[in-house]
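Single chain ahead, written as structure tokens, the form predicted on its own.
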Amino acid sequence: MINQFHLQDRLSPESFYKAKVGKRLPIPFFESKVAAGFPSPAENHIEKVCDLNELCITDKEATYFVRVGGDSMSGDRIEPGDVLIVDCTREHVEGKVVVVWLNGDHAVKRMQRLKEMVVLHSSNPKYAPIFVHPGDDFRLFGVVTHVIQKLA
């Protein structure tokens, strides 16, 4: 059968966690734009002080944390070793970025319906769509809401 992802691909069972929003964490929030020059220093001003938990995490029991295997989404900017934020509860909007399982593997592409067909996407030029095929082990585990990036 050719719907085997690519090795890297594959997000394993150690790349998930369960989210943990017992212990708050607030964080100041700067309500005025970044400019991506040299903004002025007035105005930068706390407005209010928000929780990553509380701009993230919409339903603590459905949602997951993976973290990201292989490069297929990278054309989402989806990079190896990013976090992901996963919420089970959300409903599929064609078109979105979704963890998947198929046949003993999860991973994470984005999601289209032909009809009673479903085809998973790579973002990576390099990967081929993926066609779901009757009798295929296959589940939408969540859509994926947030991606957490570590920059340098």
Contents of the next structure:
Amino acid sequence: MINQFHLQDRLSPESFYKAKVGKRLPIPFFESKVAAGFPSPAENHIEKVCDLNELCITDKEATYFVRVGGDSMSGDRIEPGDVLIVDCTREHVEGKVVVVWLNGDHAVKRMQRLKEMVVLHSSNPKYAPIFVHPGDDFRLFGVVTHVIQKLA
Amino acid sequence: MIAIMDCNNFYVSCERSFNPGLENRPVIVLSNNDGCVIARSNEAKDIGVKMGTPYHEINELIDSAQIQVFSSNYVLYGDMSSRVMAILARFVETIEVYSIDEAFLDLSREPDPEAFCRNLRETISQWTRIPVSFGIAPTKTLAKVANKLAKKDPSTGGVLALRHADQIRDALMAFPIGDLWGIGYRFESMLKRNEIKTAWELSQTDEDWINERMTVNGLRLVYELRGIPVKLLELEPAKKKNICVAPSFGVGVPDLARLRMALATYLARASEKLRKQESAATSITVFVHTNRFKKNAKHYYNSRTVILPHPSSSNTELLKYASAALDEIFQFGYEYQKLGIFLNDLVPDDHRQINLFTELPDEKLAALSKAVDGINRQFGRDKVRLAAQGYDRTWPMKQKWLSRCYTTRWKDILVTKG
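Output the structure of the form predicted together with the partner chain; the preceding block shows the form predicted on its own.
Shown next: the complete complex, the earlier chain at its head.
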């Protein structure tokens, strides 16, 4: 009886696969000794580690880093040397801080549309607003979503 | 429906993406070592810059037409390519990345493929500032045709669909045979000799006649032109059958010692690729040559192929045979411009040939090379290297007009003014 059962239960040779041990995948291991006490109350609250990218970047295909070259936006606490995170997916930009291309340079400004015209505002009172005229080489690069500033 | 997306003048578009001042101006990108033209803006095409022209032949044109010149910046192009491909993959379930700037898309479930592609085009343009074109048709080959027509005719807005039989017929009737995907120069002249000048005429040609002269590949092409899909989307990238590393030297190299270092360096690069796709090479070819375009100099070319006793993926082992080959072909008294290696007849790296008289590959050496790859991936290229690679960098690439790596190096990111 046992023998018969064995025969029927035999694995066919096709069912054997060579184990591939070259690649290792990290699999988290959580041990809790249930038998010896009560389970760790933290066990059901395991989350992944906080990632700065996740906080600052929604669409990584459309996100670029841009360094601030001047002090024209210091009223918005955007200082020379800061790194801007620029998102190019945003379309509605009224009043937002944006990176634009204007007549040969990239610039960071606050953008306002006045009917047909675009006005670029600096937040440092030293600088006058820039009125973009038809015929100017102007394009929107993207919207500034975060500023990375080194404090210490 | 299948669509092919193709980035317009991709390398030039990458440069323009971060420097809109290049818009509407003639721009060219040069090959490794600033040798010849490998990408042109439409403006550069219009003033007659041909693909593959050596840089030194168009010096005067560059000055007189104020052509903007760039060395190839593959770091930048690679990142922009992966952004474009990632955008496609986000909106389309099934895509085949065909090359750095082309991808086939399966749009069979899309009710309006044309509108869908127009939207995609807008999105890619806004997110990456790279202009792209789409060709849409029932087969890959016809999609390629549609794409070419979309590029040629600005009124299409960069998207053209060939859906109905009469549309396809009209397009093929005006489509020169030589522009077809997969028709090389040889087949082009053979077909023209036989009075087959347009894609339409080819599609109407007798199958046996095609099969006899152009084998099954020609037959596939004919079926595809008739709207019967035979070339399917390849979703698993095929493993390479051979690997070649052969960048030119920026300067002429006369001595064997430095050629040996170059050999070790190139081989390290090639065998890393080999291990990455889990293959082993059965034979290795080494070649050297002098600069053919240099006048008043002696020219020399030679190559040697070594068949290995067993397929190998070990850097040290491959180098042993490659060095022997190099020693054999090296001739004193020449200024070498290029050294190259091919790893041929690749097999899976667990492939073992039972042979009575040859030893088996040394498993330890293969494992060592893999460990070195791991270290270098983490700490930077060539951090751990064979001593034979040396530290002499007298064969650096000429990259006189290299732009910044805007997306991959912190010190190279865009800077605003004011």
